[in-house]
Structure formats: structure tokens, C-alpha cells
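Shown here is one chain on its own, the form predicted on its own, set out as C-alpha cells.
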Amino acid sequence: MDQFIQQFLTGLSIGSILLLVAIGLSIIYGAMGIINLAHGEFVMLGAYTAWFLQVQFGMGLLTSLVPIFILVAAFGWLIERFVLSFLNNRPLDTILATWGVGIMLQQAVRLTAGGELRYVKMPEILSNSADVLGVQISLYRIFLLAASLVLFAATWLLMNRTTVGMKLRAIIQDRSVAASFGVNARRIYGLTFAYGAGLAGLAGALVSPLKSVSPEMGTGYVIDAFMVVVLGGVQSLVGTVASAFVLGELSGVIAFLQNDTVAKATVLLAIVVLIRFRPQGMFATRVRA
């Protein structure tokens, strides 16, 4: 029973990290249809910003989260405004553009901050462990789970209970009709991409105490994030949450029985099989034709 509880909590921890990284991509990919290959680099920027604020200004991780979100979101807005907005309805060009942006960001960070590994200090208040059903689990991992659920709730409210979210959903269903009602699609897309980039930056900052910070750290995250979004259903935030925790639990169990390499390969194979028979993912969002 202790092993079962331990593996269940491990799966929740993995799922919370997947969810943190995937929420921003779910917004950008699902709402805007942009296959953003630079999403991992936004995660990396958030981690490096946390490291920079800690080293240069002595800011703790928790107090730096708001500045990190604002800075990475602003950078994302610039990318959308001056690069992606000129590539509407050109998905292949968008893929190449975001891939190029990602490479340039990696090299820019390597030139300015260096290629060596950096480390972000974990908040002291969350550095201990707690007893959960007789199993010791890090307080910081519990915090990550709570943070991922809070960010999901905030994103769901933004999409379903605000004017910006209503306008975005109108654009998704029919851009020309939305424009006839005075909806500025270009402005809404810019805000949406900025919000998704800001969420990616927060994810990078939050996972930085657990992972070494390097220019290439975002590459693995973007692959996992795309798996979560595609499995859950491209336009479904609820599906993103469900798939993140399903993949987290599956990865945790297989890694316990075998190893991390076998776990990742098995999960990828399972996703390929599932989307072969259900290409819309586990949760499909239905809209009127």
C-alpha cells in the first residue's frame, strides 16, 4: 500500500509539471492554431529570469513570479506582433518562424548567460517534507500541484468568464463574423499569445528549483507539452488537465517498473495508437458549423 501511495503521488507530481508547461501551449495552439516550437524556449526564459532576479537582485522565487510572468508575456507579445501576425493562415511558415525564434533564443542566452548549468534556490518555506498518508513528499511538489491547478482555474475563468475570452472564442468559431461585430482579432491574438508565453515563463520558473537551468532545457518540455495538448484535445482545457495527470501517472508507474526511457517510449506509443483511432483527442470541443 505504501508503494502504491508513493507511485500515485509521484504520478501527481509529474502530472503537475506537465500541466504547468502545457497550459500555455494549450492556449496558443488550441485557440490560435499556432504550432509554437518556441514554447520550450519561453519555459527556458522563465527559468533564466528566475535565476537572474535571484543572483542580481536577491529576489526569492515566490516574489519573482509576477515580474517573470510580465517580462516573458511582454516578450511573447513582441514575437506575435512583429513576426507571427504576418503569417496568418500559413502554418508551415509559422512552424519555421517559431523554430527559428527558438534557436535564436537559445543562442542569445548562451552568449549572454553562458552555457554552463545554473541553479535556482528553492524557497526555504517549501524545502521540507510533509507526511501524506504515511508517505513523505516534498512540500515544494505539493506547491507545484496547487500552482498548476490555480493556473488552470485562472485560465478557464479567463476563457469562459471574461470579455477577452468571449471574443477569442468568437474568433475561433468564425473570424469574419467576429470582425463584423467589431472584434479586433489582431489585438486579441496578441494578448492570447502573450498570456500563453507568460504561463510558459511561470512554468519554467516553478520547475527551475527541481531541474538544472540550461539553454537547451526547453526542448524536452515542448515535446511533453505537445503530447499533453494533442491527447487531451486541442481546444479543451479540461482535456489538457486530464491528459497531463493520466500521462503523469502512466509515466510514474512504468518508470517504477522499468526505467524512464522505457516509460517515455511506452507513453509516446500509447499516444500514437490513441490518436490513430481518436484523432480529436480524449476531449473534443464541439462548435456549430
Second form
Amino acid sequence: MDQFIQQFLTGLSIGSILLLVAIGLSIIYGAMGIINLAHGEFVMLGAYTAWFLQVQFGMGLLTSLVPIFILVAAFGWLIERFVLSFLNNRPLDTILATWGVGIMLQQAVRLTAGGELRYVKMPEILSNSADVLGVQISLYRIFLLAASLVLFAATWLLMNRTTVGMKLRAIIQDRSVAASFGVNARRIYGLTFAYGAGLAGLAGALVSPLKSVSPEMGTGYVIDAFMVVVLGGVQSLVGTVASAFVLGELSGVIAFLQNDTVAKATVLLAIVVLIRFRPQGMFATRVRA
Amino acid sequence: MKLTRRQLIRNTAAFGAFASAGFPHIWIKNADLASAAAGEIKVGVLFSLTGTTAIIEESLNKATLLAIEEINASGGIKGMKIVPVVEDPASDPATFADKARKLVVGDKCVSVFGSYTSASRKAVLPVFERQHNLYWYPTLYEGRECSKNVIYTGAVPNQQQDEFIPWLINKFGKKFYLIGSNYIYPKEENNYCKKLLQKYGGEVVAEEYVPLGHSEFSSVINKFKSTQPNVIFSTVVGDSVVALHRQYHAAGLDPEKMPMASLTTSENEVAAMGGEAAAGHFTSAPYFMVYKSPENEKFVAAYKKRWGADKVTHFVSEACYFQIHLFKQAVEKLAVSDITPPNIRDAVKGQETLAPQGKVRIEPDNLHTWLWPKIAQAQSDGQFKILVQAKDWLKPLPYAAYPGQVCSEKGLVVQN
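Could I have the structure of this protein in the form predicted in complex with its partner chain, to go alongside the form predicted on its own above?
What follows is the entire complex, opening with the chain shown before.
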């Protein structure tokens, strides 16, 4: 029984990390329809910002979360304003452009911050482990789970309960009609992209105490993030959450019973099969065509 | 146009004459072999400065250049300067082969210093064997190779494990959990580890491989908890090492009861994971930054002065450093007109030098290096504390896990 609870909590933890990384993409790719291959690099930028604030100003991870969000979001806004906004409705060019941006970011970080792995300190109060239902689990992992759910709730509220969210949804449904009602599509797109980028940055900062920080760290995360969003259903936020936790539990269990190599392969295979028979993903939002 | 017999003969003869004059290597053996010229000795430096393994290879590039600069500053080799030709193979084996060909054929380097991963070494091997050139490989690796065109200055499995495994069994117990990254190096190391465990009465509770670059170890840690090994024997490499240690620490496991024993965790990885996650775990290697010797103090001081006070030296960068000195000694023995890769290889056999880790020597039979095994424990300040030092240097046995196979001067000998 203990082992079962342990494994269940592990799955939740893996899922929460997937959710953290995927939630920004779920806005940018899911809602705005931009295939952003630089998403992983936004995650990486967040981790490096955390490292930079820690080394330069001695800021702890928790206090630097807000500045990290603002900095990476501002950077995302610049990318949207000066690169992507010129590529509206040109998905192939967008893929190439974001890929190029990603490579440039990697090399820029390598040139400025150096190529070696960087260290981000775990907050002191969260560095122990706690007893949950009779099993030991890291406090920091519990914190990540909570953080991912809070960010999800904030995003859901933003999309569904604010005017910005309503305008965004209007633009997604029909840009020209929304524009004729006086919605400034350009501005909303910029803000939304910035928000998604900021979330990615937060994800990078939050996972950095458990993982390593290097210029290439984003490459792995971007794949995970796309897997989660595609499996969950591209336009569904709830789908993203469900799919993150399903993938987390699945890979956790398979990794426990077999090993991580098998888990990775099986999970990918399962996604391919599912997409073959249900291309819209687990949760499809109905959109009037 | 009709071709007469006379024309054919004339043309063929002319072409033949041109070919043999223009491409002399058709009839003069080894005429295009690289050699030293015009008061300088060109060598290639082939470490990735971009891509995934740049994280570590950058430091290898730096240690190599430092040694070359030191030698040049003190007068070079017989008055000739060593000229390094630096190429960036971008962590990609195919690019390694391309750049190696460029260094050997294009630049006519008499030796190339390079590679961190086994994959990149295997990729350049055919270039060096076909061109009769010489590759100097500084990394600890899995052994089971017997090339006459590579000088191996890193440790092979017997030099890292022969002392380590019995010491671990003695101190912590018999149950070992083998965890590694999923490629050839960890598998060969574990192969040898299992032989030693059998010999000393140890036992393998699990053997597991994670994908390269893997960073989510929570399921693995659950398995540590459920199998309760005495020792976790880790050959996980690269940034995965950092993730594994940090998550082990966050999960509240205790290194005093279940330490990780690693062949791959150096000062470099410890700096990235932070002292608190590294503290208490063990590494076996021929060199640690804290090792006390005049040569090492000089090396560490020079390295920090040249590349920055926050930089660390580690067991691969140390080999990068001393192998340049071995190269210098070998070249010194040769007449200027004789500085060719095969002659350098013959001259380096049996050469000894005082390296930061102690006196090392190239074994004439297999071109690997006699090294000084050490066992050390990571401390919370990010450095290691050396607990055991070998009383004697240890002979390299690249085929230690394969009884009946010996790497000799003639090549691999298989006895039945």
C-alpha cells in the first residue's frame, strides 16, 4: 500500500512538472495557434534568470519568481512584436522563425553566461521532506504541485473570466469580426504571447533546483510540452491538466515497473496511437466553424 | 572521333606519367604523412565548444591550451613552437570525423588532442588509422579498444574499480544497485563491476539504464527505497548526474546509509548540483582538485589564473594537461626531420611524467596510461576529501573484463 501511495504521489509530481512546462505552451500553441519551437528556450531563460538574480543580487528563488515572470514575459512580448507579428497566418515561417530564435537564444546564453552547468539553490524551508499518508515526499515537489495548480487556476480565470481573455477568445474565433467590434488584435496577441512566455520562464525557474541548468536544457522540455498539449486537446486548458497528470502517472508507473527508457518509448507510442484514432486529443473544445 | 592505337598508347603513357608525378603517394609510401615544418609543430585540438557536451569539453579545451601555452612560454620544443589548431566539432560524431580529417589531411597536424565521449572517439578512429596519425584521448572510458593510433591517458575500468568495489563492500555492504545512462560506457563499466562483485561476494539488486539527458529520477528513487541497496553504483553521465543527486537529496535519502558511488561525478558536476546535494557521496578517480602535490598546486593556480578564479579542475582536464607534456617529451626525443605521428607514437612508449596526480607512464603494450587510483568523498563545500590513495600506480588493462583477451604491441591477442 505504501508503495502504491508513493508511486501515485511520484506520478503527481512528474505530472505537475509537465503541467508547469506545458501551460505556457497551451496558451501560445493551444489558444493562439502559434507553433513556438522557442518555448523550451523561454523555460531555459527563466532558469538562467533565477541563477542570475541569485548570483548577482543574492535573491532567493521564491522572491525572484515575480521578477522572473516579468522579465521573461517582456522578452516574449519583444519576440512577438518584432518577429511573429509579421508572420500572421504563415505557420511554416513561424516554425522556422521560432526555431531560429531558439538557437540564437541558446548561443547567446552560452556566450554571456558560459557553457557550464549552473546551480540554482533550493529554498531553505522547502529542502526537507515531509510525511504524507505514511510516505516520505520532498517538500519541494509538493510545492511544485501546488504552484502548477495555482498557475493553472490563474490562467483559466484569465482566459474565461476577464475581458482580455474574452477578447482573445473572440480573436481566435474570427479575427476580422473581432477587429470590427473594436478589439485591438495586435495588442491582445502581444500580451497573450508575453503571458505564455512568462509562464514558461516561471516553469524553468521552478524546476531548476531539482534539475540542472544548461543552455540546452530547453530541448527536452519543448518536446514534453508539445506532447502534453497535443494529447490534451489543442484548445483545452482542462485537457492540458488532465493529460499532464495522465502522462506523469503513466511514465512514473512504467519507469517503476520497467525503466525510464522503456517508459519514454511506451508513452510516446501510446500518444501516437491515440492521436491516430483521436486526432483532436483527449478533450476537444467545440468551436463553431 | 576515332581513337587510333598509337594515340591511346601515347595518352595513357602521358596520363600515367602525370599521375605518378602529381600524386607521389602512389609510389612513395607515407610521403604525405604529416610532419613538423618551418620551426613550428602543428597539433589539432578537437573539443566541442557548442552542443550538449560542450558543458564539459570547454574545460578540456582550456586545460589543453593552458599546457601548450606553458610549454611555448618556456621555449617550446627544441626551439619550435607548438601551434594549436582549434576546431569545434559541435558535440556531433559525424562533425568530429570531418574536423579530424581536416586537421590531419588539411592542416597536417602531427597529433590531435580531443574527444570526451566514446561515440566521438569511435567516429574519428578510422581517420587516424587510415592516415597513420595519432589521437590523444584524455577521458576515462570503458576500455575494450586496442588502437595503435590512439594514446589513452584516462582511466580504464580496472583503474577505477579494482580498489573501489572491495572498499565499498567492506564499508557499506554487499547489495549494489547499478544505475547508468543508456549507452556503451555504463554497460561496460557495470559489466566489470559485476565481475568484481562476484569475486568479492557482492550482489546486484538491480541494474538499470536511463536515457541520456534524462532528468526525472523520482521513479528510480522509489526503487532505491523499495530495494534498499547498501550502495548505489552510478555511471550516470552529464547533466543527469546533477538531477539524480539533487532529487536524491530532496527525497530525504541518507548518504550515510545508502551512498552513491560514482565513476563520473567530478568537481565540475558537484559545482552544478551544489555542495549539499553532493555531500557524502563517493567517487573513484585518479585525480581530484584537492590532491596535495607541488605539480597539482601549480596546475590549479595556473588554470585559475588563465581562465578565472571560479573555475575547477577535474580528472579529465588533468589528463588533458599532462598528455601535452608527454607529447612534448616524446617529440623532444626525435630529430626535427623525424617528427611524424608514427615516430611520436614509438617515442611516447614508456615515457613518464610527473602529472598533478603523481607520476604517470605510457604502457608500451597498449598505449594506455599507468595511473594512481584514489577514492574520495564529496564535501558540502563543493570539493572532495581523499580517503584512500593507492600505494602503487596501477597498470591499465583495457580488456580486464574479458579474460583471454589482451591488448599487446602487435594488437589485440585472443588466447583460448
